[in-house]
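Just one chain is shown here, as structure tokens, and it is the form predicted on its own.
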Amino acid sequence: MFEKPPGLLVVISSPSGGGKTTICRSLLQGHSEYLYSVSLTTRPRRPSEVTGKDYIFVSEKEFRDRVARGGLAEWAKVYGYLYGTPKGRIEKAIKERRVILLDIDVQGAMRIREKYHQSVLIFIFPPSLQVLEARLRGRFTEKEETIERRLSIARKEMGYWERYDYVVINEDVKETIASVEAIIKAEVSRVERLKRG
């Protein structure tokens, strides 16, 4: 008889505005057994964001204290702010043999891959840079210079796709979610993963 499949870290990356957060939220609504890794950040909270649900908002001192204590699985400076993945939730998912979703950028994804063999990396591509720009502008949350910086970084991030296990083009969000869901289902059942379990 098979044991419960081993824990699986699913890293979902995309350029800012590419849809990774929407995809993660939808997957969590459809799968109560999944965990979500809430990232730590030093950036200011947006009006619509909830502390502990969207991000854990901390001061730079607290962030660096956690780094010094070894409390983060990965961290990086992005758009002038620090972002990191707390280790505790990942360790919980591995121990409980559960799927955990990590909504992180390409820098973080590469660090997770180095540390955790249980990780599967999925890159979400926007249909085009024009669509991505329209999505960023449609948020009405950032200044022009911030949008331009995000688009510049997006071009660089999209060059990382070959380092991922899967690429999904986000033309229709429902189809994209279904594709990511199918990837997770297949990865949980992979014989190689079950043998390593």
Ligand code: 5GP
Given for the second form:
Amino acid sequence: MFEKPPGLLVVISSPSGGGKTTICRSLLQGHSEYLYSVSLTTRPRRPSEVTGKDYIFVSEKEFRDRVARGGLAEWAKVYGYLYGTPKGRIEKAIKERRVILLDIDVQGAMRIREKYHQSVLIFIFPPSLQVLEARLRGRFTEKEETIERRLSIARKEMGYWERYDYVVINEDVKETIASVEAIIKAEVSRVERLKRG
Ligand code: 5GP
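Since we've got the form predicted on its own here, give me the form predicted together with this ligand too.
Shown next: the complete complex, the earlier chain at its head.
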């Protein structure tokens, strides 16, 4: 009872452009004790991204090899590319009883929920589809057809919200971060979790 609370896997999903990258970054800056689950992906690196920090960029063959070796906790095809969560860091978080953030899509979130009772699922909603579109266009990193495809997938993804534990509407990024922090704080203290260990 007086030991550190068990590890917590905080899954944060939102449609592309929903603001989750900013949210995760800010949470990690404010909580150096949190870990971040750096995913493997076959998507090409964006200029602002750092290998090993944002993603581990790999070829399709490397990705498939990793899957075959059982190295991924979950993986999915998103927007035509493969994305996966390496098992190693998740296991480290559980062993060291730490909070780990996973910025993954709805398919991955469902897999993590099935596999790890230590998980809590948070869905971040954009204030509206119009705002989402404006944010995607504001990035200037994607082609028009990619934006259209992401928007149509976003509409589908948003239908998954009922399968999450919490929904936060991202009207104001500071408030959203405060809400996610409050959820994490409460979840860490849940008696059900403490009992399960
Ligand atoms: P982006 O290419 O915009 O960084 O991410 C595209 C989508 O892939 C986002 O919804 C993101 O949450 C998701 N994603 C990133 N890493 C993973 C992962 O390891 N597994 C799954 N299932 N989805 C991921």
